[in-house]
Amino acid sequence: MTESDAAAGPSGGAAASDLLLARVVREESGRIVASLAGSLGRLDIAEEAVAEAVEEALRAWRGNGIPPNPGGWLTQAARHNAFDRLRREDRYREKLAGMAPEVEWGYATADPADTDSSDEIDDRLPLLFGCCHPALSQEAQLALTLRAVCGLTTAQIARATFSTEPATAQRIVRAKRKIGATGIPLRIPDGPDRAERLDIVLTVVSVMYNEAHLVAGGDATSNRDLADDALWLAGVIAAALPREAEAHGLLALLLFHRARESARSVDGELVLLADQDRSRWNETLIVRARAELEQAAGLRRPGRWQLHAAIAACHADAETAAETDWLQVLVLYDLLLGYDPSPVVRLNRAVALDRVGAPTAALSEVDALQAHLGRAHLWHAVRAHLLRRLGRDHEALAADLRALELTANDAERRLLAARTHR
């Protein structure tokens, strides 16, 4: 459950409790999932369980009131499911006995996050990992660590993602069956590998940010609980792992997007960059966002998050666009094209290469990606900027019209058909 979810539902102490609910799954639901997990060594059974706990707090909750520990409420009813599933699975008897005694289901339980020391890492780290582990498909690691890691719902997982949910749910079990199957584990992995697998986990919460953004059929407004869910994510992993300077270039990076988003989408139309109202930009994220982007330079390990969130300071540096600094733009590129050469980052540099005055080079750096971005809207969108630059007008106008074709949102289709018709 997310928090629109909850404040979308019934009215007065119902909807009380279902906010709460919603915040305390956020909290809460990725630690009972990691601690189940770790004591039963199967992530479906915890992972099951924390649903189930979720939808019986959201009917207890209602008729009974809020109890007045409900991150504790709810770990003992997750635990209460997890006996109860484990008891209908003799194999698993054994570790039933190697278990703690169960307490009362009762109201006064110890939250766990009361008894978290800050010297610890965050137990919803190495569940973070597992499901991000490089075994599973990308689309598989996102729905497992919304369900796992987030405590959303299917239904809720395939509407972020774009998909349905007999698919999602499908993704999620195939996903856990893998990781029971071949024994991944669930743990932070240590040595040469761990910066790999971190960039995977860190790779994943920037997916998660970008599908909160420019859903099909929809208007430019982003699905707030889904950034949030990333942004949220990013610093748990950045709180973590605070000698991991990648960490902090995807937070930093991550706050400088939240940053502009009331500029961004205005009144559901897309505004970009160029023609935001800079005034609109959130200050208090931009200061956290440096702050984070210092501490990561300070840590002297340099990585592509870094860059990207390098590049974005530049723009939130600048007090108009005109006055942004694109060689320094176009230098952070070319660095970041060492760490990661994707056709993506190749056609952002070629943007900073037409705005230092080179649109020709742009232009053929764009036309050497046709194919691998040949199907993407975006590349349509650039090539077009490009060529009406060069005044070939009516080259212009069919990669804009192809760009219309290809993007599934609303409210890029009405800013790309305004272009057509100038």
The other form holds:
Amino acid sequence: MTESDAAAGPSGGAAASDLLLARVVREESGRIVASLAGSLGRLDIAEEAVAEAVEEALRAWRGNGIPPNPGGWLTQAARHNAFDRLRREDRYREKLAGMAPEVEWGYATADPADTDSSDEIDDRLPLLFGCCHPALSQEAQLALTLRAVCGLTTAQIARATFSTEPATAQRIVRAKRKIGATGIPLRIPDGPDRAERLDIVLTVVSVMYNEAHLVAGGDATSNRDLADDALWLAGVIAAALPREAEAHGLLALLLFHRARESARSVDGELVLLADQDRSRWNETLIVRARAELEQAAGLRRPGRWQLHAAIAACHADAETAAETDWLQVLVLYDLLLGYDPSPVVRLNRAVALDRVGAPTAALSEVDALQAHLGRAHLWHAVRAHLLRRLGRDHEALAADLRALELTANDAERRLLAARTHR
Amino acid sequence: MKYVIMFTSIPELDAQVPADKQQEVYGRMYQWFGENAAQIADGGAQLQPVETATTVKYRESGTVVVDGPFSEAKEVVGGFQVIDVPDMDAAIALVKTWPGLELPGCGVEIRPMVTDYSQLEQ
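Please could you give me the other form, the form predicted together with its partner chain, since above is the form predicted on its own?
The next block holds the full complex; its first chain is the one shown before.
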């Protein structure tokens, strides 16, 4: 999605689709928050002013169509809102003196320079690093990123993160307050901290993508496709930081996942990787994913996101599930453990171990993870699968039933239920 | 921006650190203050052990004086220092170099100081 695509949308009179509105808002709002926060030195005011402008835009554009320069429209509306907010704060009177002429432009004119920032470093990145600062909790990082960088409304964020609107609003307000009061800079860190901080940002994007999968059948009119937002954000990061191998790695990973999406869920039912109709995988996305992974590899700085993507590539390479090069997958998981020795990675490695013909070793590896994953339905489901392979059907059924008990997602529940009835 | 950094530790773990290791880390702490003098503002103190803490609280019966620190937590504050650095990233970068962090149970809490009192009127 480029800005010219957005501007080419229906204008004047034609009602705009929510999908198109979401794309335009996503493309524009992060930039406007970044630039307003920069000129005011206040992320909270900037973010609230833009959020309000987005709400106004959604109301106005839904019926009248998207204006020719949506970025200019939103910028003007946001500045106007920021001005209003600042005027209510006495101590900002002096600052206002410097800002007033700009605000007085009103809605009529829009400076094209405001929206055409393609030649500069993407100013959404410093904002993104600020929103994903390690001094904020991961929930706060995600909520604030969705709000300030992607332009989601509080209601949309609440739905996407299984939270209530008041709790989400509170979380965002606290995070912004902490950024302001604590002096968290909106800046891309350099030096030795950069890789560590980038990893936090990439983790938030990955969580964003995963949360999208957990939402079962949200209402299409008001729900934004969080997976699409995550993919877009991964693209923004990789484009802005072309020398960061891990940024390309995450983008590749999400593209591989996205490519399988239509085969993963058929008529609302989940289909496991082994059973997916591979002809439904999106070849265009797979080609893009491979290109990103190659670009990452060319930078010769391996990392966990590239390894995750390389594992996804192994699955994409196999014409059928049976042709999967599981030995290669296992080797990649072994490498991945060096970067991320988490229980979930070990569980996935155990699955590969089984596939290369070592189900007994796989089961003992899985059993060793009980203390960490005993409450996770996935652990019980994998264990059930291995027990069945070893002919221990009774125990397998018990494990499947336990997995069923622990599953919150409806589609996953139906998949497990079908297995226990076999 | 000014921040107070508070050095915390768990006394029972402190006691397990061998004396020569403790001496060595103390030496580097002293050095740390010298090397970072430009970012260290006036104000700061090392505190006597937590056994010397006395807390005054207000209860229904009025003010009471109790033996011990204000919180029941295992961690205790052993000292604090005011630092003056450009932003939170600089504060974190400085604190990450604190030699005491390699001792078990030790941590440093970073809190921005209120310098503009009109902020509190919001």
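Worth saying up front: this structure is predicted, and the values here are computed from it rather than measured. Positions refer to the first chain, counted from 1. If you superpose the two forms and keep the largest set of C-alpha atoms that fall within 1.5 Å, you have the rigid core.
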Large Cα shift (2 Å or above) at Ala399 between the two forms, core-fitted: no
